[in-house]
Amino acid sequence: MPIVKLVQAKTVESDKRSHPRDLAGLMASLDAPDATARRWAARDLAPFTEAVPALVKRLRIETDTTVREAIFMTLTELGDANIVQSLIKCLHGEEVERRNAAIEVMKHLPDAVAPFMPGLLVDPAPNVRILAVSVLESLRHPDVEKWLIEVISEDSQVNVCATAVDILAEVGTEAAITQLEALKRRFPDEPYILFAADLALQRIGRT
């Protein structure tokens, strides 16, 4: 890029962030026509907990991927129960990118997510239950194994149980042995369940 164009580009980028950086100014920029201005506003709102409703509202209608990523990053920094409720709504949505981003944010909010996890794991929609189990993969919370054991003990959907068993193969302890063996008896005709449960038992220490 010629130097003149580079300078012009930097000037334009600076202009996108030239509006007042107080809460009112950032909230206004969050709805700006230009995606770059919205992205900067989303990032600069990180210190303002008052901005959560506006960020969530913007997330529901935002079409630019980079702006959505900035919003999710800020929500991670601001993480609380209200944010988790909004992320759960994303899990019920149809857009894959938004669901995946919500999962990644939730993985970094163990304390805020924990109260909602029991409900998510019995959600009427199997796909949502699978997504909830996926959150557990990286959720650093002491109840992760307990939740996974409950899934393989009670869920009737083989795909949900398979997802849970895959994670138990990584995090399971002797506490999971009885239910892993029971799972094999529940799904005797499901080759993957038998394989995954045996693998988990092997890694735990029971061949």
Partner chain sequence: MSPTLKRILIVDDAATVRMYLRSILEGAGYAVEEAINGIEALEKALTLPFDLYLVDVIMPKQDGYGFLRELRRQDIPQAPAVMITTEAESRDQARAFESGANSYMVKPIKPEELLAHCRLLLNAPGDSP
Contents of the next structure:
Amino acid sequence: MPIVKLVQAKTVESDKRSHPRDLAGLMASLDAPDATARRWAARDLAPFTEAVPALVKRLRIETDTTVREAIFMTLTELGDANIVQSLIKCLHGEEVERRNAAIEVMKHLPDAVAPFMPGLLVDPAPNVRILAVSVLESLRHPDVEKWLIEVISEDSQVNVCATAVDILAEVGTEAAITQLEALKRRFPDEPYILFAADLALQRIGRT
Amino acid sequence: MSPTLKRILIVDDAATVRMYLRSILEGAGYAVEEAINGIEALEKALTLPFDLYLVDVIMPKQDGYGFLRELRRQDIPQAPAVMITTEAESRDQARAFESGANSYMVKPIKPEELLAHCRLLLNAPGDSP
Amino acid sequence: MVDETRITTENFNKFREFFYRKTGIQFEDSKRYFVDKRLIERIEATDSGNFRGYFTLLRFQSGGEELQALTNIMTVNETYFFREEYQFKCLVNSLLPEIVKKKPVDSTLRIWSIPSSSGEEPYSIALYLTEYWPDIAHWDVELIASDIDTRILKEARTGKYSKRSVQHLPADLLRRHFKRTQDGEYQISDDFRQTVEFSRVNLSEPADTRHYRGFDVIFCRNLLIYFDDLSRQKVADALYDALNPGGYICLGHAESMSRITSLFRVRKFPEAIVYQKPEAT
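Next up, the form predicted together with its partner chain. The previous block was the form predicted alone.
Below: every chain and molecule of the assembly, starting with the one above.
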């Protein structure tokens, strides 16, 4: 007879949350010294649109990645124009991790992001334009192809165009053919552009 | 001459970039694997041996710097890494080297430049044949 | 319509990259027939007309429901005893030895199996612990198994299985721990039925998961792949909270945290890749 030393589970313990879970309590916890408390506060703030400024403020100084991830997740759920503006500020920042996380949140907010997209795509900083194009990768918005076509027709920076062509290989239709061919003529000495444009053209093909 | 191909892991979220790099590297006789971000790259690096990593900076969930920092902490045979980025400023280069990169390339990538980096890093003095 | 739905090579390649990016599942060229067949099935079911229309739906649908439906039919999710046994080996040979090194002697180990489905996974864990973990004599283990579906939980508690479901169990183990029922099925012994605690939990519901804390190991296999991006990030977050610092989470063989979150550390053991909640930061 085997000795089954498995014991029956006891009543599962509840977690300890120090501050009350109302708006004021959660906002206070957002600055708690303990990272777990901050993370839970960030997450539990998801129903409160009033918390957006506090969350964004915290995001700028927060160094713990688990807390940052929770803040980004809550912002995604709250998703409105104010949040997009704060995220755009992150795109202009230097820290790669924060920029990448901002892109991921923006991908989930097609309606809130759409009004800002034309402006972002002509931002003076090429890096910001590249990041804006990266948002289009997964953005579920009907204008994605149109924006990408504008980028490859007008942007002078080869890396911005390169990022856009990559996405056109996935979402491109006949509407993109002329501009893809023009792009090849514009950068005849860039092997990557030629490769990527040909791939996109091949993918568009005829179905 | 060498019976086993040198193995290179491409870490980039853009499918077209991976295909482009793959076509150049396979054409030059390297064996290639791909990963779409730093976490997947680490999973592959822990499972398969690689001779070289080509790492993009901007990727979802874990960026190139984060991947290299994690990779360098692992108790596995380490291999050189090339950071590939669109940013040419010196602070970006410094950050790449601090994270554990051995060299640095700025996009767009030219085939001959890529292969020169690979040859240099794969045949470094002291590297096993 | 005379025109038959057709998937060209370019369609296949485009789909394959998209699906890989979204789910981490990679289809080799040899899977072409398998993939095409299912794509055509969904193109027809959604009245998309052709690949292009269907791909647009997949890529742009706001709720992502079609991607979930497609993932469902692209993955075969059959459950049986000792499925993906390498993970149970990893549990007894690598994870538990590492965990008990850091545990106070009198404490209890806690393992969570979610989704438990009809019980094959949690009972497999129980069987594996009693049969293959020598230290079981020295430790108390709480094994909690949860699922969202109360009907399937009832089946799990009954613990009756078909021949097919138990076919990968060593004969001797089957003989010792199961009894044949009159209708030719196999019922796991009462010892096991009583030691696994079954409960209903919806992982997407914070009110449900709030009371699940302090686990050393979680098995959450072949579940996250069926959620959309944001929901699986939330679920991963809930699992993170449920684990002790240093605790482990095992996903299904086709799954990876790489598409979901960077909260966990990737750990490689001889038997498997496992994700670990970092020790206190």
